[in-house]
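This document opens with one chain alone, in structure tokens, the form predicted alone.
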Amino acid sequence: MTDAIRRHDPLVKGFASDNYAGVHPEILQALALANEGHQTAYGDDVYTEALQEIFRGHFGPEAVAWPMFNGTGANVVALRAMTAHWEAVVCADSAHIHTDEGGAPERSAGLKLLPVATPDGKLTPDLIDRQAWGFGDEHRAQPKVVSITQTTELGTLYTPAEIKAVCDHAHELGMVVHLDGSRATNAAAALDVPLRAFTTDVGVDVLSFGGTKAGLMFGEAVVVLNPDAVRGLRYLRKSSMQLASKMRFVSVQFEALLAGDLWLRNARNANAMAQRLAVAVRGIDGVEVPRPVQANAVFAILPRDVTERLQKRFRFYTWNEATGEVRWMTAFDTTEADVDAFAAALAEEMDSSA
């Protein structure tokens, strides 16, 4: 028995973030499976050992996975391992490492971010060159890493060919490539390709692989695809406060997610619900959907009063206060009924504003 009390209505869902979703039932079952008895701490357990083979199955024989607590931690550890203190990271100006991590890469990793304005959240070789210069100049932080995000913060997708072009160009410059893949499973589902198709196969050196948005209770992983691109990751994980003592509970979640097709089922549902939402809201007079819907994010421009009223009924974020743009995210547990109820509520609020 437990004295805990359910303090929320499980039937109420929002569209603010796929982080708002609960834990997939199959993940909960895996956690219970790993819970009995004792296992060695700090990653020397049978679940973390087995996880390596599972990641190699997705990313190739050289892949090594390092479980972490959260996405910011995974990005910081990865970038610390890829840079010296005088080196810098080229990224899109909308990148999570630049806009949503409280300065953690610069504060904790001691590196310089070199952001580039992009129209769609994606870097290209030409855009990289706007910041990848000054090599050998002691007055400038030395560009070392290109960091891209798949899917991007604007909901857009890189094709494997686009990422290959980025990697080829970065490598020609003597740089290495980091991919922030907090929604990598959504990207693979949308592109209908294996996870390695836009990572290992096209030259990505290090991947931050997302689990929380895909249905885990907690957990991300730094996946090293090119061992020559990192130094001291084992020690940096500890000094960055990302070494879990009971690591088996992170690792077994990834096993449940990746050993079968759970990752793909979850991603396909989230993506399909975003498409359903986009179709529904495009049919409402006065609602503008300014960006392509390529995975599980829908952006829209609404009147301010409509946004304020609708946010009292459903949780979601305003993306740009100046333009009235909002962002809606769907998750592995979003249903058709959830989408239809939200679209109906939006239509009611738009009618009230007319």
Ligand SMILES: Cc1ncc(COP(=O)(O)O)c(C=O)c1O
Given for the second form:
Amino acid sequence: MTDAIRRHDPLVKGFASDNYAGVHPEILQALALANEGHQTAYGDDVYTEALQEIFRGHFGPEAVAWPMFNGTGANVVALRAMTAHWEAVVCADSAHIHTDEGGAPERSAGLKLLPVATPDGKLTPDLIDRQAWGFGDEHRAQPKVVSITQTTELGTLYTPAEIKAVCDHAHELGMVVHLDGSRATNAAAALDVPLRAFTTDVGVDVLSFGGTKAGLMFGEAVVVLNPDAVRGLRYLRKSSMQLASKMRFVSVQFEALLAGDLWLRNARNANAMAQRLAVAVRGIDGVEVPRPVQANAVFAILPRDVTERLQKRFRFYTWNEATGEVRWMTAFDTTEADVDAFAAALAEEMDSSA
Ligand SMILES: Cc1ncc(COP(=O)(O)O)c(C=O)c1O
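Form predicted together with the named molecule, following the form predicted alone:
Full complex below, order starting with the chain above.
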């Protein structure tokens, strides 16, 4: 019996982020299953060993998975392993590595990021060329990696063909491609394709594969698809403070997520709830949904007073103070009733604003 007490209301859910959600019960079961008894620390355990086959099943026979604690760490380790000291990373200016990692790529890895403005969070060969130049010029950090995000920070989705075009272009330039797949499962569910269709099969070299937003307590994995694109990952994981001593607990969570269809069930639910939310809020007078809803994010523009009142009832973030744009994320555990209650609250607040 634990002495801990529940300090929150489990019925209260918000739309701030998919990582506000708890842990999927099947993941908690897997954690309990791996508990008790001893296993070798630092990844030399039976769960981490078994995980390799599971990742190969999804990403092909060359794939090697490196479990890590979190997404920022996975991105930093991946990008460190893909670059030499004089090389740089081309990314969208909205990329998480550029906007939301506290400068970790620059501060902890000394990486030079070359951001590009995009209309929708997506890079294209033309947009890559805005920064991929100056090869051989000693005055310019040498562009080496193109980093894209799937799904993007703006809730948009690359098709496999669009990612192939990015990869082909990067490879022609002698560059390699990193995919921040913090929400890769949402992308696969939305596209209705296997995970490898927009990664391995189209030329992505290294992937940061998200577990936390997909239903894990914590855990992400760097998945190397092209071994020639990385150097020293084993050592960089440790020196980047991402080597978990009790790694079996990260690995067993990924096993529970990926061995069956839990990843797909979770992602499909989150995506379906975003669609339901989009339909509901588009029907409310005065609410604008300025971006396509392609996975589990909905963006909307609201009057400021409505946002302030609604935020007292439900958690969510203002995306852009200047335009009044807000972001709503759905998660694996968002229910139809959660969405309907939120949409009804929004309608009420809009009414009292009019
Ligand atoms: C696109 C993207 N990449 C990476 C991350 C991982 O971040 P964290 O370090 O919080 O696990 C996030 C989390 O919000 C994200 O949205």
